[in-house]
Structure formats: structure tokens, C-alpha cells
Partner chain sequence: MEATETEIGPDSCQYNIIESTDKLIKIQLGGELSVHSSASVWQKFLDLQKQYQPEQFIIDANDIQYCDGAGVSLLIELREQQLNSNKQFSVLGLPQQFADLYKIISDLPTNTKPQNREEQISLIEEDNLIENVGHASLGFIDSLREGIAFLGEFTYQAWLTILKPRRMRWRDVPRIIEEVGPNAFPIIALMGFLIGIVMSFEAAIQMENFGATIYVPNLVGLALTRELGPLMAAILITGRSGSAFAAELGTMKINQEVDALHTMGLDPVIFLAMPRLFAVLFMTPVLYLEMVFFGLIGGAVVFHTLGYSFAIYINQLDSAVRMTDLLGGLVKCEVFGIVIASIGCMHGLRTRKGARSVGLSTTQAVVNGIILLIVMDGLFAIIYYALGI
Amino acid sequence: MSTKEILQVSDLTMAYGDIIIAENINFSVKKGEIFVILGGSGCGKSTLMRHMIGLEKPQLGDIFLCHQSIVTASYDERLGILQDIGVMFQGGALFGSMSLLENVSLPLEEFTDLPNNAIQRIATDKLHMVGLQGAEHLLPAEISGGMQKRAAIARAMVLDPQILFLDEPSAGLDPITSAELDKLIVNLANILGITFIIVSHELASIYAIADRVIMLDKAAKTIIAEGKPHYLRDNADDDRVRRFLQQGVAGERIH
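Would you be able to provide this chain's structure on its own in the form predicted together with the partner chain?
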């Protein structure tokens, strides 16, 4: 494993009970890369993400984050690894009893010794970065689904983690907000060197930001393609991959 590889998944088999969701999953992600996981609905993208962040135990195989296995990590090692990652869940998973600002401040309060005004400042800035000016004091139930997603992204990145996991960040966003989010992701990757692992269906966004993609398939129960999205669109061996990626040709965003 080269030192540039910040995440490595090796020979992973994912299962719920006896039901295997996918097997023989191998890939690695370099620092600063924007890595996108594709695949049809129900093929196990969210499940893969849950494995990578240590919420599910692999049936087989191992996962390394920043060169440490999250599978065999002790409780304390695990806490160390978790400090380096941020996660946005598919549904947002904001804390319902807290305002957006409190949601975003929470990790700062729990894991830093910053004074209160610094915490407010940082949290507000993050909310502004995702375009949520003026909604700081609203509760999650009082804002739209797209706004919840963006607030969840703000919360995920508030500790400036090395790896950000985003499960369908732009699903449900309008094209303009989605493009702004893409710009933010690219900037964070380029300027701060944050690595992104993104589950996405939005082809326009994938072509705009992804350095590399993998595609999972429900029937094959494994990765059926890996590479740059433009290349795979025209050259993938597997017809399913080309078809998936070509659906978006018309909608491709122009930069």
C-alpha cells in the first residue's frame, strides 16, 4: 500500500445475516481524490459506506482508513480514526431536537477545547459554505430536505476531517444548488486535500467532479467497473456500465 492511499478496501464481503450483498470488493482511494460509488438502487452503496465507516462488520475482508484497520481497531483506535472522517447519511440524520447551528457545533463542542464564540463562528461559516445563511437557528424539521442534506454536509466537515463520506449529497437538490455543492467539493479537495467518497446517481455531478468511479451491481454482487467516468462511458467492457453512464450525456454540465 503506497503512502498516498488514504483508504483501502480489500477482499470485502458484505452481508446482512446470511444474505450476501456484495463480495470480492477491492479498491483504494488516494489522498485528495474525489471517488464516486455508482450503482443501481439497492445494490449496496449505502451498505458499502456503512462498512467503510465502521458501522457494520464485514463478513470477510478488511478496510483501512488512514492506514489503520477499522475492522480490528480497538475502541480507542477507533475513536482516533473516527476523528479523521466526516459522514453525511443518505437521510441527513440531523439531530431533531437541535437547531442547525447546534447540530454543526456539536462535534466542535465534544472534541475541541475551542471557546464558545469560536465554535459559533466556525459552525456559522460552515453553514454559509453550504449556502444556509439565515437558517442557523431553525430546527431540521423546519427546513426542506435539500437544506437538511446541506446542513448535514456542513456538520460532516466541521472538524476538517481527512475523508468525507457523502451518501447522495445532490439527490433532491436543484441543478444550481447542486452545481454549487460540486464546486465546494472540488475546492475542498484541491485546496485542503480532503478526500471524498461519494455515493451518487447524478451523472452531471459525477462528470463534473469525479476523479474516479466504481460501479456496483446488484446481480453481479461485486464491482463491475472502475476508472474515470468519461473513459468508462465510452470504453467500459460491460454494457451495463456504458448504458448507466450514457444516460447522462445529454444532461452533462458544461464548464
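The block above covers the form predicted together with the partner chain; next, return the form predicted alone.
The next block holds one chain only.
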């Protein structure tokens, strides 16, 4: 694993009991990259993300986050590694009884000894960074789905992680709101140098934001393509890859 690589998945097998979801999974992600995991329903995209953030244990193989194995780490080591990542789950997973500011403040309260005024200031700054200035004291039910996704990204960013994992960030959003979220992700990657690892099947977003993708296939139970999405769309040797990536009109990159 080179110094440019911030995540490496090595010979990974994901299984539930005797049922293999995917095997022989090998790839790495470079620092500052927007890396997208794509594929059809049931191919193991979200399962792979759960393995990478330590919620699932692989049957075989290893996963290195910031040059440390999350698979063989002790409990205390794992807690330290996980503070280098932030996660936005599908739907945002905000606490409905808490304001946006309280939601974003929560990781700081849990994992730091900062005084309350510093926590409030940092959380407010992160909300402003995602375009939610003036919405700090609103509840999740009082804002749109797109704003909820932005607030969830702010919460995932609040500990200044090196890697942000986003699970289907565009799911349920209209095309205009989805495009605005894509621009936010690209801006955050460019300005802050954050590495994004994103699970998505939304082709417009994939073409707009991805530096590189891998494609999982349910039947093959492994990765069947890796590279730049536009290149794979036009040049992949595997018909399954070309068909998947040619389902819609490919947009142009926004960075």
C-alpha cells in the first residue's frame, strides 16, 4: 500500500454463513479521490461499504484504512481508526428530535473534550460549509430531503475525517437537487482534499463526480470492471459493463 493510497481492500470475501455475496475483491483508493462503487441491485455494494467501515467482518481478506487494518485491529485501535472516517447512511439517518446543529454536534460531544462553545462553533461552520446557514435550529422534518442529506454530510465531516463514505447520496432526490449535491461533493473534495467513497447506482451522479469506479456483479460475485466511468462506458470489454453504463445519457464532469 503506497503513501498515495488511503484505503486498500485485499482478497476480500463477503459472506453470510455459507452464502457468498462477493469474493476476490481487490482495489485501492487514492487520497483525495472520489471513488464510486456501482452495480445492480443485490450485487453487494452496500455490504462492501459496511465491511469497509467495520460494521461487518469479512470471511476472508483484509481492509486497510489509512494504512491500518480494521480487520485485525483491537477494539481500542479500531475506535481510533474509525475516527479517521465519516459516514452518511442512505436517507441521512438524522435524529428526528434533535435540531440540525444538535445532530452535527453529537460526534464532537461523544469523541472530544471540547467546551460547548467550541463544539457549537465547529458544528455551525460545518453546516455553513454545506450551504445550511440559517437552518441550524430546524428539525429534520422541517427541511427538504436534499437539505437532510447535506446535514448528514456535515455531521459526517465534523471530526475532520480523511475519508467520507456516502451510501446512495442521491437516492430519492429530484434531478436538480441531486445535481446540486453532486456539486457540493466535488467542491468539498477539491477544497478540503477529502477522499470520498460513494455507493451509487445513479448514472448521472456517477458521471458527474467519479474520478474512478468499480463495478460489482451479482452473478459473477466479484468486481467486473475498474476505471474511469466514461472510458468504461465506451471501451469496456465486458458487455455487462457497457450495458449498465449506457442505460442513460452520460453527463459531463463538473470539475
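Numbering follows the first chain given and starts at 1. Because the structure is predicted, anything quoted here is derived from the model rather than measured. Here the rigid core means the biggest group of C-alpha atoms that line up within 1.5 Å when the two forms are laid on top of each other.
The hinge separating the two rigid parts that rotate between the two forms falls at Ile163, chosen from Met147, Arg50, Ala118, Ile163. Think of the chain as two rigid blocks: between the two forms, the small block swings through 16° with respect to the big one.
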